[in-house]
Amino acid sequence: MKVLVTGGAGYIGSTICSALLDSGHVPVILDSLVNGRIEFAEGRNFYKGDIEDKELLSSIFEEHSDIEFTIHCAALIVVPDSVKKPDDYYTENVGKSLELFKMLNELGCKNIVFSSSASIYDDSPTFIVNEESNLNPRSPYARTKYMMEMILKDFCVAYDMKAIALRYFNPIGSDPEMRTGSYIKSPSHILGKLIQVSSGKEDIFKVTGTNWDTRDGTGIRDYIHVWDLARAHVYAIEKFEIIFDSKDCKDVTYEVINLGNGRGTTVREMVNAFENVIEKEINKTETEPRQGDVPGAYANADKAFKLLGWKTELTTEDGIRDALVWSDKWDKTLKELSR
């Protein structure tokens, strides 16, 4: 199958776009390169521009008129960030991807599989959350994602679209071919800061909140590998009328999966495999809680299984290895391009 791939040059979209090869399938990219990386891209069907371009668009669509599917993965993501600057937020997740699907729907190209976000979830007491959990997106980043999701499944109610919304929890590693990875200059993520600790990029790792109610007290999240997640969209563009037969499907057009390992880790979990990886220990302390952090949540991942027949193969271990070899050969690369 042909599938139009938004933010295909992006961490996330690219290992899509390595994973729809590896199945024989053909992405064609749609990517503005704000943050994607052109490098990403090469060697592929690759179109450098907004998703709101129409003209582009229409373009694309007469050039692969078989296409039958988009992945729409373009999106701002850095929380901090869209808690700044909320207008870019809005504009570039809400505003840009409602013209994207009304020019999707125009184009008859009506079944999209969405990049969303476990972040719309509330806190649960027991720190797991399903499909059906209470949803609290509390920040703009978040709260872009929550209104996609709405407005996506009124446009499949309203034009004959279906769609499926893939709901991230917290992805880790690469391309375990190392073809694409993170490329994050100063990351804020939790695996990204440990190995800005252990290259000597930055001093101390901090863990901050040792109070929570976990069992060790710090923060718990699920952590995927991306190229999970990125086999489950794979998935879910070949089960894609199987999934709205399905009896386990509660809505003819639209359906929400969440994409998780289903088993929580700890901060002090990640740092102690990470360390145990790397055979060594970082520098590390213990802080008080950042402004807006929450203890966190995990998947069940059962309606992936069910519906996808998808399950996590990697560790979290393996994410760890493989952020450390394409971390290493990115900052190659970097220095190569800089000569």
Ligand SMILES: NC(=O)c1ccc[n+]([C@@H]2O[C@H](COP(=O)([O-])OP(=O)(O)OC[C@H]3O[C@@H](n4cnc5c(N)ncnc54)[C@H](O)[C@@H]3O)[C@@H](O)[C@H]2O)c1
Contents of the next structure:
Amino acid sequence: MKVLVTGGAGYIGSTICSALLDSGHVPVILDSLVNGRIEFAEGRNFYKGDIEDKELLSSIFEEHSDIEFTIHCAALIVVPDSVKKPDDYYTENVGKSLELFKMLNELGCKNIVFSSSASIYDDSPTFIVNEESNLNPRSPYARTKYMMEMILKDFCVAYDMKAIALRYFNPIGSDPEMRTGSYIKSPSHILGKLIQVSSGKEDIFKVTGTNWDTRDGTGIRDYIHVWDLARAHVYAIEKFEIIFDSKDCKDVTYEVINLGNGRGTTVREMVNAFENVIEKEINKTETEPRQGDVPGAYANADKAFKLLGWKTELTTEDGIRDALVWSDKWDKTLKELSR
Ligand SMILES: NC(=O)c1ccc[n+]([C@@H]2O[C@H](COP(=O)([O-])OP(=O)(O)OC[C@H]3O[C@@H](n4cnc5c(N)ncnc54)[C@H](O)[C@@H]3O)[C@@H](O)[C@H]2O)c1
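Now show me the form predicted in complex with this ligand; what you just gave was the form predicted alone.
Up next: the whole complex, starting with the chain shown before.
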């Protein structure tokens, strides 16, 4: 099947494109390169442009009239930036997605898979959340994801569209074949920080917060290998019709599915796993939580298995190993490019 992938030159979108290609599908990438990397789109159907560019969208659908799905990954994604510049985030994520959805409806591309985020969930006393759990998006970024979900849901009711919002937990790792991976210079997520410290780019790893009500006092997350995440999108488009035709989803045109491995990993456990993979200890310290930190959550991923027949296959250690190999490769690529 042919699939429009917005944000297909980014970390997750490019991995989704690889998974689509490996399964015999044809991705068509639309990415403005406001972030992302041109290298990730090389050799693939690629259009450089904005998701709200009506003329460009029309010409993409003229050239690829057989596009059956849109996987909408394009977004700005940095939580602290969204706090500093909410106007940008609401314009780029919400305003432009609204225009995109309007255009997709007009162009007759009514099947959407949307990159949503577990950051829209409220804290849960048990740390585990399912798709019915309370929502409480606590940053402008998370609120843009929540708003996009609501817009999409209303569009599905009104305009005969169908959509699956996939709520990602914490993606780690890279394409196991090393075609693409994380490209952020100063990563703020835990694995990126651990790699920065182990490679000598940063001095010390800070375990921020050790008094949460978790099994070892540190925050808990659900790390999902980005390749498993990408595979779920392939399952989503392949099972799309079956899902919406099924008895469970009768009269339903919008579904939400958690994508996580269903097991929580604390910060201390993640640090241990990292040290086991690299076979040495890293320089680390414990500090107070940062402002706005939350204890975290992990996924009940039963619905993903029930509707998509999908579950994770790769471990946190696989994610760590792939991230390390990719980081080395990407450093070398950047050096080559700067020559
Ligand atoms: N990375 C995570 O931890 C995470 C977690 C949950 C959800 N998500 C969601 O997954 C999606 C992909 O995230 P990612 O980590 O690959 O981020 P990324 O920044 O690597 O990729 C986003 C891509 O979208 C493109 N883009 C942004 N605005 C655009 C616009 N207006 N028009 C066209 N292209 C535009 C960027 O150039 C970039 O290539 C996002 O929607 C994000 O909210 C990510």
